[in-house]
Every structure is written in structure tokens, then in C-alpha cells.
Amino acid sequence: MKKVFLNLLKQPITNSYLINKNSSTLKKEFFYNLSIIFNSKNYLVSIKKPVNPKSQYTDTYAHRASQSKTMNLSFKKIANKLKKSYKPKLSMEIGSNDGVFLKNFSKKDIIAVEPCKNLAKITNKKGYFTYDKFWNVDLAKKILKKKGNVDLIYSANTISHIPNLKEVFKAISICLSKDGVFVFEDPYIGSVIKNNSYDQFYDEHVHVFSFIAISNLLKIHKLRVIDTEILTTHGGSIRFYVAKRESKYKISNFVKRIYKQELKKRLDKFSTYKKFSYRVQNSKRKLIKLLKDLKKRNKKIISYGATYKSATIFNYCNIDSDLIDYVIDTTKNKQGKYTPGKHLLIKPPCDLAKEKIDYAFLGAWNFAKEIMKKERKFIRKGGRFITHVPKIRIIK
């Protein structure tokens, strides 16, 4: 049985950032309701409808994975381990974006799968053969049928963005050697109700996972958990390391722990969801409070970071440019343009103590360590940032 525990509102695509504000382009904004729900038979946490992956996924998707340090660093990490731990004769990669993964194998060792053309077209350039599809079990067969099985399958951030998972496992089982592991991270659900990070909701998460989800269903397709591990990255995510159930490898420990962890959280029970659902109510009307008293005060506000978790704090909040001023983010083909939904701008990164900017809402606060230390100067000169996780407080 699926129940509702939390609605966020109307939200607009999270990729979708407008060149103006004309009110032709206004009137071709697309929004959606985001509900989220529960599964209490294999206790799967979903948007209740999901957007068409064809109008997130364009030739115009904005994210870059590679611009990031932290990202460049961490999937560099993931690579080497997983290439000393498994010597894959051949690998592949669901979501490749740009190439960050990628470029830490031999272009002769790997294929990608990219949906969206424009990226497809930027590793396709460096010599990586992609395929600008959307990964299904057609895709599946045809990979089969040209390379072979395949003994090591990567995706991050991506499999939880598919809205049919039947359909994502049933491919990965036809393509995956006997011994061969599938590798996969995406934000994790544990972390969402420990940090209060509802902004980890949006049209691209079409499902926020758990240890126990994701195990019930990959049983349909003779697939099991090997390996977790719980991760800092993108604000908490979980990785899973599946194989088939006929594979030479043993289940490891802390697969046993995680499961027992999750049922004690209570992962597996309604009233969970609908504590935290309370919790978020709470936080947007606090986050309003503050932002209204500081421009009572005539504070200068402005958002770090034109991220897709911002879009939803944004539109749930019904934050605009009467509460912040505009966005800075260091994404090239973001600036100038218009954040989706509530139409803030976006500049480049700039001096914030320069600009006389008194606060900065973390709408990047996945990355809030390499953000400190990038503006020390502003800190030194009294600049304070704002974050809503795990509550809405100012930084000092």
C-alpha cells in the first residue's frame, strides 16, 4: 500500500534554468505537485508522480559533475578501489554526465550510458564510447549482443532518478557477468530523516533509498547486497554493492548491521515518515521567520549555490527575490540565467565581502566544508552563513 507523508507543493524541473523572464518563457514553465509516499510492502520511498525522465534529461542538462573538487576527488576514490578490488576486463557506467568517473579508465575498458545528448557528446569527444540512451532492457540486450557480459557496472546518482526499478534490475541481471558487480550510490533515506534534508526531494529523486527497499527488490531479479557502505557525499548517500545470487561472493557484515540499524530506526514504518513530514513543516516556517527579520533589518541576502535541492526550498518556501537578493554559483552555463520556479538570478561567484553581503544561504550545504574554506575573508569581515540542516540556524 502506498501513502502520502509529505507535499511539497507545486515544483517547476530543477535542471529547467530560464534565459529571461519574458512572459512567453514564464508561460511555458512547466510545475508538477511533489508528494512523496511510502510503499509499506517493500518500503520504498517515492515521488508519488513522476516527472517524464524525456523533459528532465535533455540536450540542455545544466549540471556538471567534474566542475566540483570534492566530486573530482571522491569519484577518483570509488574508481581506483573498485578497479584494485574487482579487475574488471570490462566496466560501464549508467549516468556518466561528463566524464568524471570515466576518465580514471583506459577509454578501451569502459563504455557509458548517458541519456542526455549534450554530455553524451562531450565524453563521445574524449574517446569514451557512449550511448545516448536511456538505460532499459532493450539497451541491455544490445550491449550483451556487441561487448559481452559485463564485469563491472558503476552509477551514481542516477538509479534512484529512474522511475521503473523492475525495469533497471532486469537490465542489470541480462548484462552482468556471473561474477560481475554492479556498484550503485544515491542519496540515502537514513540520512534524509537524520539531517531533516527534505530538499533531497525533487523531480530528478523520484526515490529516496533504504538498505531493506533495495533489497526486496532486487530478490525479483536473483539479485542480492553484497556490500554497503553509508557515505558523506551529496549530504548522505548509501552505496550498495549487488551481484548475482549465484556469484562467488559472500554477503559481508555490515550488511547484517545495516539491516538491523534500518529496522531499528524504524525505516520500515509509516509513523517515521510522517514525524519527519511535521519536522519539515516546522523548518520552512522558521527559515521564513528568519529571512523576514533579517531584510526587516535591511540585511543584504543572497544564496550560495543555484542547486537543484535550493529549487525545492525555494518553491516550498515560496522564497523570491523579496528574501533573497540573488544566486552565486560557479556553473558557467547557469549564470545570467533565472533559477526555476521562483526566478532568483544567477551571477557568478564574486567577492562577497566586496559586494557588502551580510548573509548566504546555503543552498549548497552538501558542500559546506569546501565553501568555508573557500570564503574565509567574508567570515573574517562578519559574514554569516544560513543553513536549514539538520535545523535552520545562522553559522558563526
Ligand code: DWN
Contents of the next structure:
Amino acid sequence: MKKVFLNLLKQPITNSYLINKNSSTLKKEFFYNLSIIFNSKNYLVSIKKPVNPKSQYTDTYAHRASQSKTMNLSFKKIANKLKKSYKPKLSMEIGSNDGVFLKNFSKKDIIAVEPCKNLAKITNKKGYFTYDKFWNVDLAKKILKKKGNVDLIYSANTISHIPNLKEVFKAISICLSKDGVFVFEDPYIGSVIKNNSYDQFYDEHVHVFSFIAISNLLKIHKLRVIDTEILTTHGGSIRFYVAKRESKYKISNFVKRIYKQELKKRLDKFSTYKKFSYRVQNSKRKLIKLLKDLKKRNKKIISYGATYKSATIFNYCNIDSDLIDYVIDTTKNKQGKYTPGKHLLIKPPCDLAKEKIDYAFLGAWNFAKEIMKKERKFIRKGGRFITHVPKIRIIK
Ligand code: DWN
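Can you give me the structure for the form predicted together with the ligand, which would complement the form predicted on its own we have just seen?
Below is the entire complex, every chain and molecule, led by the chain shown above.
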């Protein structure tokens, strides 16, 4: 049975950064109701009514995975680990974005799948063969016919974006070699609950995974989790190592441990998610109060990072330019545009102290360490960051 536990109200498509605020542009903006459900049969947490992927993964897709040092390092580390452990002849990445993972492989050893044509163009130009298609059974059959079995399939922050997981895993089992490994990582529901990071829910995050949900879903495709890791990336992610049931791999001890841990944390119970939803409502109240209090004292507040995550917060908490002056972001194709729904101007990064900014809300809280290191001067001069994870606070 599927039951709603959280209603994040009317939300826009997070990738739809507006090029202007003309009434004709605003009229065309698409909104949908973002409510989150728990499936008590397989324990999967998902968006109740996902939006059509064709309107999300367009040829103007904005996010560039290579924009943070942290992620560059993380992709390098996992690429080297996978090459060393599995020695794949042919590898593939699903959702290759601007090639930040691919670049750790030689061009002849890896193929890529990326439905956003503007992104696929970037990696094709760099010489990495990229299918500008959605991952599905037809594409898996095509790849099998043209290239043969794939030994290593990697995917970061993509599988959770695909509504039809049955199709995803069926397609994987078609082209994965007998002892091949499918490694994927996405935000972890255990971390979302712990950090109260409800902004991990937005149109693209159709599902937020737990170990128990994924192992249930894999069963029907004769696939199983052979290892799992809990990661700090993106504020708490889970990495699954999946292989065919008849493969040579043994199941790691950590798999047994995480299964027990998740049951102990009651990730299989609706009541856990319902309690989380009360904490989310409380977080909303506190954030609005804090920003309003600071504004009353004439403080200048900006948001740091025009993230997809912060679109959820701004739209759910009704935060507009009365509370946040503007947003800064290093991604060139977001700059000069407006955030979806609340229409805050996105500017290139600036000298925060020189601009007399008092507070910066951490839209990219998942890169807090990297950002604080970069913004030492702002902090030294009295500037402060605001975050909502794990609770609303000014970081001292
Ligand atoms: O899954 C997804 C994740 C991985 O990326 C996608 N569906 C879309 C996107 O979501 P997001 O926008 O919430 O992701 P990030 O990676 O938290 O975005 C960080 C943003 O902050 C980027 O636009 C770059 C920017 N940034 C910045 O301006 N200065 C980042 C850092 C570290 C900085 O110093």
C-alpha cells in the first residue's frame, strides 16, 4: 500500500531557470503538487505523481556535476577503485552529465548514456561515445548487440531520477556480463531522515533509496546487492554494488549490517516518515521566522548555490526576494537567470564581504566545508552562513 506522508506543496520543475520575469514567461511556468509516499510493501519512498522526464531532461539542462572540487575528487576515487577491483574490459556510465566520472577512463574503455542532448554533446566532443538517450530496455538491447556485454556499469545521482525502476533493472540485467557489477549511488533516505534534509525531494528525485527497498526491487530481476557503502557526498548518499544472482560474488558483511541497522531505525515503518514530516513543518516555521527577524534588522541575505534542492525550500517556505536578495552560483549557464518558482536573480560569485552581505543561506549545504573554506574572508569579517540541516541555525 502506498501512503502520502509529506506534502511539499506546489513546486516548479527545478531545472527550469527562467531567462526573464516577463508576464508571458511567468505564465508558461509549470507547477505540480509535490507529495511523497511510502510503499509499505517494498519500503520504497517516492514522489506520488512524478512529472514527465521529457520535460525535465531537455537540451537546456543546467546542472554541471564538475562544478565542485569535492565531486571531482569523489568521482576520481571511485573510478580508480572500480578499475582496480573489477578490471572491466568494457564500462558504461548511465547519466554521464558533463563527463566528470568518464574522464578517469580511457576513451576506448567506456561508453556513456545521457538523455540531455546538450550534455551528451559535451562528452561526445571530448571523444567519449555517448548515447543521447534515456536508459531503458531498448537501449540495453542495442548496446548488447553493438558492443557486447558490459562488465562495469556505474551511475551517480541518476537511477533515483527514473520513475520506472523495473525497466531500469531489467535493462541492466540484459547487458551486464555474468560477473559484471552495477554500481550506483543516490541520496540515502536514512540521511534525509537524520538531517531533516527534506530538500532532497524535488521533481528529479523521484525516489530516495534505502537498502531494504532496493534489495526488494532487485529480486525479480535475479540481481542482488553484494556490497553497500554509506557516503557523505551530497549530504548523505548510499552506494550499491549489484551483481547477477549466479555471479561469483559473496555478499559482504556490511550488507548484513545495514539491513539490521535500517530495521532498527524503523525505515520499514510508515510512522518513521510521518514523524519526519512533523519535523519538516517545524523546520519551515523556524526558517521563515529567522529570515523575517533578520530582515527586520535590515540584514542583507543571499543564498549560496542555485541548487535544485533549494527550489524545494524556497517554494515550500514561500521565500522570495523580500527575504533573500539574490542567489550566487558558479555555473555560467545559471547566471543572469531566475530561480524556478520564486524568481530570485542568480548572480556570479562575488566578494561577499565587499558586497556587504550579512548572511548567506547554504543552498548548497552539501558542500558546506568546501564553501566555508573558500569564504574564510567573509566569515572573518563577520559574515555568517545559515543552514537548515540538521536544524535551522546560524553557523557560528
Ligand atoms: O541529483 C542531482 C544533483 C547531484 O545535482 C540533480 N538532480 C541536480 C543537482 O542538484 P543540486 O542543484 O541540488 O546539486 P548540487 O550539486 O548541490 O549543486 C551545487 C550548486 O552550487 C551548483 O550549481 C554549483 C554551486 N556551487 C557554487 O556556486 N559554489 C557549488 C560550490 C561547491 C561552490 O563553491
